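Below, in C-alpha cells: the form predicted on its own, a single chain.
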Amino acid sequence: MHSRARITALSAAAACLAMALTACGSGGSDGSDSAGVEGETGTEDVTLSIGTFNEFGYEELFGEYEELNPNVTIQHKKAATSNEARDNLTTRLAAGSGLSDIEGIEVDWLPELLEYPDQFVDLTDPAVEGRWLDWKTAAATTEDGQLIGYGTDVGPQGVCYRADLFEAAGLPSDRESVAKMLEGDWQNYFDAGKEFVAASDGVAWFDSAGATYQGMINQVQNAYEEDDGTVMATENSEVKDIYEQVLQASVEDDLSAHLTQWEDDWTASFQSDAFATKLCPGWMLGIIEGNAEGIEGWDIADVFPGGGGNWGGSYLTVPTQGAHQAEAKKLAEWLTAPEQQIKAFESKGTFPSQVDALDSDELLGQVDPFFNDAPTGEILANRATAVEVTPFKGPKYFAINDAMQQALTRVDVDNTDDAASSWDKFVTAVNAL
C-alpha cells in the first residue's frame, strides 16, 4: 500500500476507534470498572488466551505455568508482525469484543492506547512496585496513575553481522575489532559499508533503508511531535537529514539489499548472502536465528553507530473485555517477573526491563551459540547503559512513522520515486492527519 493510502487507512481506523471507544464509556463488556479486576483466581478450570507478535520467548513458559497451575489452559495467538497485532487490537477494541485475555502491545503504539485507559485493567499492585526500570513503567502509566501494561522487554541495540562475509571482504571479523571499526557516527558506519561493498561480490552492507532509518530516528528526542503533542515532523530538519542520509547510503551508494523488513523476501534473504550487517535489538536475535537456521557466521558486536539506541520493547495488557481478568493479571504478572524474563531472553533474546533481572549473574553470563558464542547478556547490558535518549512518542507517532517507512520503501525497494518526490508524498500524508 502506498504512503498516502496507508496513512489514510490508519487515520480512518484511529477515528473509528476513537468514536467507538467514546461510545463505550468506561468499564468492560460486563460493566466492570477498569480500576478493579473481575473474578478471582482459584482452582476452577479456565482457558486463558494471550495475543503476542514476533518473538516474546514465552512458548516454553506457557507449559511451565500450566504445570504450576493445573486448572489453567493457555491458548497462544501469535501475529507475524507488530502492525498485524495493532490492527487486530484496534479493530476488536472498537468492536467491543474479540480480544485475547492478555494482549501484547508495542511501545510505538502504546501512546494511542493510553488515551483509552478504561478499556484496560489497572495493573497497579504493591507486589510489582519497583519491578521495572522507571521509564519503562512511566511510559505505560496514565496521568492519574493507572498502569495499563506490565513491561516485558526493552530493545538495546548492537550490530549483528556475518563474520564470514567480513573476512571474505578483507575486513576485521572478530567482534572486538568490528566494534572498534564501527565505533563513531552513522557516516562512519556507511563508510565501512562502502569499503565492504567494494570488496564483496554483490553482497549488500545492510538489509533495509527502513530498518536502518529506525535505528537512526530512535536517537532523536523529538522527531515527529513536541512534548505537548504538536506535530512538527515535516518541519524537523533532523528528520529530513536522516531521511536523506539513509537514502544516500541505500540507493546512491547502493549499500542496501533493498528489502522491506518482515516481508517474505526479507525473511528468505537470511538463507542467502544478501547482506552483511543488521541493526540488532535483543529481540531481533531470535528472529535472525529462526530465519537463518543452518547458516553459519552470524555474530554480534558491542557497538552501535551514534552511541546507544533502543528500538522497541513491549508490554502485556489485560483488556476489560476479558471474562477472566484476575487470572489474566496473575499470568501477566508471572510472565513479566524477572525469573521468567531471563528465561525468555535465553530463548529468544528479548532483553529484560526488570531491575532485578538486569543485575542477575544469570543474565550477564548468557552466551548465544548461534552468534558464535557471543556473550549476549553482557553485550546487551552494555548497550542498555549506552542509551542516552528516550524518544518522545505521542498519539500520532505510529501513523507518522508508518508514512515515513512507506516513503523510504518507495525509493529503496519499489523504485517508484526519487528521494525528493517521496518526501513530498510523506509531507502530504502527515498533513492529512
The other form holds:
Amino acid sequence: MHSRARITALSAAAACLAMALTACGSGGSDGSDSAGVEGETGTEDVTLSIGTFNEFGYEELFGEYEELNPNVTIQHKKAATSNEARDNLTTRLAAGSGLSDIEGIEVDWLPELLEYPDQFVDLTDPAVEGRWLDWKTAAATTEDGQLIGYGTDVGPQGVCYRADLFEAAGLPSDRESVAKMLEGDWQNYFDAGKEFVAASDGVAWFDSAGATYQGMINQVQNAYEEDDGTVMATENSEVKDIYEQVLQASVEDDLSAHLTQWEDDWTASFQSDAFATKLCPGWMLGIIEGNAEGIEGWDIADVFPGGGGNWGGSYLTVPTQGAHQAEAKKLAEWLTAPEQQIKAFESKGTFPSQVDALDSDELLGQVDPFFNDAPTGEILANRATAVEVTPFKGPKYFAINDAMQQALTRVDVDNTDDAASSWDKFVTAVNAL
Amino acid sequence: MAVTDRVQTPPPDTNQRPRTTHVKRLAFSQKVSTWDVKLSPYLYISPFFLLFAITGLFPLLYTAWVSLHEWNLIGGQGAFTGFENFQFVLSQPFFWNAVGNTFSIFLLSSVPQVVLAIAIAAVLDANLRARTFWRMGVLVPFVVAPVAVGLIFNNLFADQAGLFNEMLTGLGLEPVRWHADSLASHAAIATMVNFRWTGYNALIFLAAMQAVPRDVYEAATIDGAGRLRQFFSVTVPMLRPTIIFVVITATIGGLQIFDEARVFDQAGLGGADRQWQTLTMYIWELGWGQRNFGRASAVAWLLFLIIIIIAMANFLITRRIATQGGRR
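Show the form predicted in complex with its partner chain, please, the one above being the form predicted on its own.
Up next: the whole complex, starting with the chain shown before.
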C-alpha cells in the first residue's frame, strides 16, 4: 500500500508538471508562468542534451553554462551536416521520442517544421523581444504568433580566397584590391576566374558548382515557390539562368574544382591547392579553418558578387517531447543571447543574428589570425548590411534545392549528364515531390 | 498472454459435459494428456509466431494500409487514394533505377562472396598451425559495425583523395570514378558487403566441410585424384545443401542492402544521379526525405513482392538441385 500511495503521488506530481509545461508550451505564455516552472525545477540535477550540426561554436559555452548552473549537465550531439541533422530530426519527430532537449535547425528546412508547431515549445518571451533582426524572428514565427526557434547566427557572405595562389597567378592579393576586383555581378566574378585559371597551374577558381549556385540563388526573392507556396521552380527563368550560368563557368570554362560540398574529397581538397576562392558565410570560416589546418594563405575580402547575400543561419528549438522543457528553454535563451553569440563568433565565425551584437565593439574589433588577421567582425557586419533580399522559403524549398544541387553535381562532378539532360531530370524530380 | 489463454481453454469444455461418470473422468485426464501431446508442440513454438505476428505480420499489413493512403511522416494519415501510390511509384524512373541497382549490387556481392568463402574454407580446412586463430580471424570483419566499415572504405574509395585511386594513378592507370560511375560504385559497395560477410560464410562452409566423411577423400586419393580434383569432385558436391542455405540467406540480405550504400557518401541518397540508390534507400528517400509515407509504403510492398518472387524461384531451383542430388 505504501509504495502504491507513493506512485500515485508521483504520477500526480508528474501530471501537474506536464500540465504546467504544456500550459507554458502552448498559447501566449506569459513570463510569470514559465518562471514558476523554472523556480520549481531549477535546483534539481538535470542533464540537457543539445543537437547541433556543422559548427555552432558552442563547445566552450557549454562549460561556462555548467559552471553557472551546477545542477545542469550538457550533452552535445553534433551531426556532420545539416542534411544529417534534418534526417535525424524528422525521424524522431515521427517516432515521437528520442530528440534532444534542444535541437538546432537550419533556415532552409525551418519552413517544413513550421507546419507542425505543436511539436515545438512556444519560445515567445518578453525577455527576448527585439533581440534578433526582424526577418530572423519572422521566419521562425507561425501565423498565430508562435515562435518555434531562437535565432543563433545568420550567414552574410564574403569571398574567402587564397592570397598566396592569387599572387602566384599575378593577381592582386591584398584584401582591398581583391574586393575591388570582385565588385560587380557574377559574370565579373567568373571573368576574374578565367583570368586566374589561365595564369595558374591547374588550380580551380572555386570549389564546387553547387556551393557557388547557393550563393547566387540566395539573392533571388522567389526562387522555387510563390509567396503562397505554389511551386514554380521549373518554370522560373531566373533559376534556369543561374543554373546555366554556373554550369557554363564550372564546366565549359572549367573554373570549378569539380567537388561536392561536404564529401570526403571536398574536405581533403582544403589540404591541397585545389581552388583559390570560396563563397563564405560567417559559419563557413570555422569549417575552412578546420579543414585547411596548417595551410597558410587564406584571407577574406569584403565583397560579394551580385550584391550582398545571406546563406543559411540557424535556430535553436525546444521540442515538446523533451522532459526538461523549461530548463532547455532557459539554456537556449542563454546561448542565443548577444554576449554568448559573440563568443561563438570568436570561436567558429558564426555571425550573430542579435541586434545588440551587430554594433558591439567586441564584434567589430574581431580579427581572425587564420585569415591573415582579417577584421572578420567588421567585414561580415558590412556584408550583413549589404543583404537586400530575404528569399521566400516555403515548405518544399529544401527538397527542391536538394534536387537542384544533385542536378549541378551530375554535370559538374559526376559528368553523367550535360546541362540540358540534367535539367530535365531536375524537372522530373521536382514534379515527383 | 495468449499462451495462458490457450492453456485455460480446456476447463470450460468439461463443464459442458455434466453427464460424465468416474470412468469418464479418467478418460478426461487421458484426453488432457492427448491434448497435451497434440497441442504442446504448438504452444512451444508459439512464442516465435506471436512475436512474428507482432513484429512481422502486423507491420506488413499496416504498411499495406498506409500504402493506400496519403500519409505524411509527421502529419499522419490523409485521404484514401487506392492504388495511386503504386501507380505513381511504378511510373518513376528512380524506382526502376533502384531495382536495377539492387540486383546489380546483390549479384556483385553474393557471387564472389560464395566463391571466396568456399575457397577460404578449403584453406582453413587444411592442416594449419594455430588453427583457431585463423578461424577466428576470418570472423573479425563481421564484428565491425557496417557503418564503421562504410567510413573506412569511404576513405579508400574517395574519388580524388582515396587510397585506391592514388595507387592506380601511382601505377600510371586511370583513376576509377567510384562515386560517378554506376558500376564502379556498385563494385565498391559490394566490396564492403563482401568484406563483412565472406568470413562468416566461410565458417559455415568450413563446418560443412568437416562433416564430409574422410574416407571419401581416401578413396579419391587411391583413385589418383589430385587436391584440386578432390575439391571440385568431392568437396563442392558434398557442400551442396550448405551452398543452397548460404545462397538463400545472401539473397534475402542482398535485396535489402542499405547501410553500406547509404554511408557511401555524405548525402546518403545514392548519388546525384542515383548511381547506387537501392530499393531500401529509395524507401528511405520517399518516407523520410520527402516525408511521403504512402509512397514509401508502396515501394516497401513492391520490394516484398520482389523478394517473394525471388524466394519462389530459389525454392524451385533448390528443389531441382535437391532431387538431382537424391538420384546420385
